[in-house]
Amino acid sequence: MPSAVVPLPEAAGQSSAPPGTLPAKSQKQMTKAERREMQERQRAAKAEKATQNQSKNSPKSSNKPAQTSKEGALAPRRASKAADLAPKGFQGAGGQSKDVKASGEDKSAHTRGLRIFSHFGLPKPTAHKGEVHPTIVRLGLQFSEFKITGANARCIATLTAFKTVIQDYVTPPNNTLSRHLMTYLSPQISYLVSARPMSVTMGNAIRQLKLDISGTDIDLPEQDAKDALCDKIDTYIRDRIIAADQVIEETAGNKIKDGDAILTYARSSVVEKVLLAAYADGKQFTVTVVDSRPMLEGKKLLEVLSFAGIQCTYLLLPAVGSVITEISMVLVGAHSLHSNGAVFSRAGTALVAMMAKQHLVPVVVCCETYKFSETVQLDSFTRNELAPVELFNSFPQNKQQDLSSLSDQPNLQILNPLYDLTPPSSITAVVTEVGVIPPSSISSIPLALGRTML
């Protein structure tokens, strides 16, 4: 009796497979490489099926080859690169010329922005919180237009404006003057800072004013308290600025001898007073005024000294090397004085000081102690201020048209930093109201004044 052949389940499942093919394995019997290969085949099949469905829906795209998933991912990147490489006037299919033009304008604005100098002090928007006194608004406008320049002039103008603000101030009910006045002065200070970055002298003066306000007696009548604060402001101006300048005039004037050739850079109010006082004492000397763009402050100093009868010579900064050998002493001012002995002053002062040191010419800095800052500054890049191009023309007056033509250049940015840092190694001595101090002993100024903070 013949035996019946019963098909196995595996063989029954493979009955439709073509002859000559290996039987299919389950996922458990597959290796990792085989499973990965199977997944890739499945993905490719899904992608091919999706492209076939798209070709059926859109007959126009039936002639285009099917794109894989990688090509589809790279397509947006290629399109963006093509848009970046296209010229500004290029108009592609779809009317994308506006987008290309906008991207070109963004690139030009980014190039002209010089982001490496974006931390330099620039005029900020005048948006402020709180009420701003009209006197402060007028003073901020004068600061932003450089009608008032110089550390001493700005500090005196700020304190004088604060006197008017204090006199017009009225303490609200259920408040004290010593507490609420500090809050009232905050928007005034913020407005001045938005007009132009605060100088070290203004910061020290405002810090002293806040200290005086916090120490006001609560039981004192309001008008008497305001009068006392105004008297303290007048005392600060008289003692720390006016009287200090008089002492510096006498001390630095004694260093000037008959026949000396003095060189000064830009314009410093203290140096101007020293030279005028020395000439009034009957000393005969000559002054070389070195100047540079964009502010050309030396012209004002030259006018004052020439009117007084002092023999002067005027030249620009690049010509310092031709006259430095004939100079007997360099007198310069300072914007601020730092604890490491460095002097922060008008841009170009460091070049004059280093040139003088190279030729063994003494460099004397005239500076009041209220310009002292306890910070340590090593360069003029971390903190500086830019002169606005609109106010100061960087080109000669007979070439006014060059400024408008050059300002339209997409790859040109006019940069006018106002200050630089003179290292203590290039300074011989600093003349202050507490005496002549070497740069290595600048940090002892607070102790010489009998206090730990200025």
Second form
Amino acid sequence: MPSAVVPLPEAAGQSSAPPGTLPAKSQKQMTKAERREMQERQRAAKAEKATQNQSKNSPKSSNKPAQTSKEGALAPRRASKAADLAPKGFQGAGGQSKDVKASGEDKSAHTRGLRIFSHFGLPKPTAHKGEVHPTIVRLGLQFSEFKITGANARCIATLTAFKTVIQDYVTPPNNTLSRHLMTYLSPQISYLVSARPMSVTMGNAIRQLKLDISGTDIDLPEQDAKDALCDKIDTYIRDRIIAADQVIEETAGNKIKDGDAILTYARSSVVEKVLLAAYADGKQFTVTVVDSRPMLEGKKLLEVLSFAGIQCTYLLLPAVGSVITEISMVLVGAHSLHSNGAVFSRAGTALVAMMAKQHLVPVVVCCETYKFSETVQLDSFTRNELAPVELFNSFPQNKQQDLSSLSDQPNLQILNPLYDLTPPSSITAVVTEVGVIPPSSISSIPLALGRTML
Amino acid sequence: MDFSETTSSQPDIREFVAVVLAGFGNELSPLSSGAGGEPSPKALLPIANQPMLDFPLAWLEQSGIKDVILICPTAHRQAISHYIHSSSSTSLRIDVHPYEETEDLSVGTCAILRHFTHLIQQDFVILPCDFVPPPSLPLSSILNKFRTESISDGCMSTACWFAPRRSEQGTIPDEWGQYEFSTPIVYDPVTGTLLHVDTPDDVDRNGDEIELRMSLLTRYPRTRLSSNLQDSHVYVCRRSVLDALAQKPTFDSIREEFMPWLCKVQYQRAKRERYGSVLTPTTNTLNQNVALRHSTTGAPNDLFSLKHHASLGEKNVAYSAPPSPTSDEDNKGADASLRVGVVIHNDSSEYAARANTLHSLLELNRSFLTKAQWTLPTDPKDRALIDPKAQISSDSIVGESTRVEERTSIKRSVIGKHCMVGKMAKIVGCVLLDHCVIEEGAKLDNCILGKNTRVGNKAALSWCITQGGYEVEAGGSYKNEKLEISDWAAGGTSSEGNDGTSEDDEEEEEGAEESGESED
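May I ask for the structure of the form predicted in complex with its partner chain now, the form predicted alone having been displayed?
Entire complex below, previous chain first.
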């Protein structure tokens, strides 16, 4: 039986086939799957070609598509032939798509070539519309420039901005505030989403705000209604974020004993507060801050903690294995908590949690209840966010021009996924303001808060 | 649903108001001096046959700012209002405000701004009327930098400096005025902060050295010193800056005195203590201090100021005040960094310029010529005026209703509207404003002729500037001179070989004889 090992195709005149092609399998199966895969690829390549032909008029790029279409025509013919030519066809098609990728020099063809995470896309540049309130415009800029980051910070910023928007709002005649304010806020919200995808905290807060708006009394004079709404927003921030943080500080602080070595990853506003409060209480402990590129948030946490007088160690994520044996507790924050007990947090947290679990170190997640999301998340590929390359340098660079030369390489794509999922098996406990709960009972949080919907 | 109704029902929230300053343009005299009692505002001098005021206004419109306050001297008010109302409809709402100023008694820009403070209630943008922005620098990028930083950082203002294009030395005669010297500035390229601007006072005090404070270098250890950048005079400022201006009544010029002073507040402790509260009022402004304290990217600002104090005093490690999470504390205005941001435009392919000297006016006109493609006008009436035997090179611009007679040669020039160019005239590298008359055989070389100038037969002008309404007599020949009417009216004798002070008496008036209408 002819094996799958065949000489590289010479007729196609390609560069060497992409490494890591399928290992030798039964050829009949390969053929069918191959054919399907090839067709998919050709369809994608044709779509790229079509837009490339529109954007570039140079003869060079039009030659390449002509050449690739020829190869594309050749490849299926080959595949339909004897089985031992199938790998050749596959390699030919693989090489063809690589060619298309290489010839596309503009950035849009570049990003279309993203194989992984192409379904998130990169945030599109925002179009400034006339009806967006200037406060929201500024807020969108803070988000897209990554000046305000972190689930808590973004939620507080959004709610504070909405307070201003509501105060400036005027109910048009023949309309009620409870109905019309919603339609007024919708374009503002979509502007914020286009600046940066919304966080779970923002979503929950806005849902609560919408509930409050639709619940306003129709007979209330406008200014009173607006004041009441602003009050409700303030209450939300105060109760569910600030006060919750204080309860968490106490609860988690009780878990910290003298002589502990605490490890934390990147920077969470809650964990920062917990550590500072515990230190102010007089407990003696050391902190190890683990950090990773591209955002390097741990550096700022290090500054704050060491300024307070806490003894800190700083290292990068790949080095966690060497210190984990000396750690007594891992304290991390969360972006959101899901019904199946998974914690969605900064990319890298999952590694730290799993490593800690292996070494029997308790992993404690500090999270307010308003970060709870009803959805079930099983992996970090279906929903994630990519950080823009220009804002964060993925590679250490000494000179200014390194970054631009990196992003111009046709064969190099820089991906910065921001979040990852920690499975419930790696987590020991979640500290919320309603108590310390094991991850398996996270879905009981709404019940504990006494409401059917969060 | 009627969406148009719902969106217009909301009150207009003006985020920015633009203040355009149209001055006298003393550097551009004699072009900007009135011609026979008729004022010739600097803002309406044309660049490539478009009044230069068009450029900043188009720039504003593109960035989405709708409200404009245009401040001009009383004498020019009518001309400018007329132009604005008659120009093609724009979405800008322009308010023209006159200010009492004459050519001799010039008022500083600070005084003007103090006078009109009551008109400005929100954050504002100051623009000069003579700034020609490059296409690659939209105003919205400067506005976005200001918007981002004023919230996240407490930035007070954002300026824009650019690298001007230098013409080769020696091509432009010295009589046209001193070439503009660029001021040395110190800035931080990473964060885009303007740290120090050398003022003429500093130069007077110590001409050999630039003095910098240690506190500047402590805050920003990596800075750049550059002396080939020029101030565009575009400043985006917070409203509170006007309050600080009111506290400094001795300042005269925004560019030379106020902005350099503003840069010092961010690092000089004494100034910061005195003016910090004025510059960051806590009322009426959205501050995101609570959110910023929770933000994971960014050290809290009070941490920095505490560090600063701690390093000066004893090394007291326990001297820490962790930021408080309660919302009561978000009224602390002293956290703001009070920086002045700066956008540096260094692109040499598309350069910005300020048309406030004669050199730059000529250069700007020429840069537009490189993009010009002159073809015969499509309007048959205009075409009839241009003789087929005239040689007009493709890199010139000829305005409408201009009559060009046979065997003239026009190269690399900008000719205004309603001009008359006689037979066998040679015009090379010139800028002619509207209504000029050039009679037969005249030769013009690298000149700028004001409105209504008349050049007589066989006259030759080289590197001259004429005031509007001047008349050069037939056969006259001038080189490197500024020709003004006052000399003609006084009936002074012609003298050649004078240096370029305004004593020259040769006046060549080319009235617009063919069209009786006189446009403002």
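Residue numbers count along the first chain shown, from 1. No experiment lies behind these values; they were computed from the predicted model shown. Note that the rigid core is defined as the largest set of C-alphas that superpose within 1.5 Å between two forms.
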{"query": "Shift of residue 42 between these two forms at or above 2 Å (CA, core fit)", "finding": "yes"}
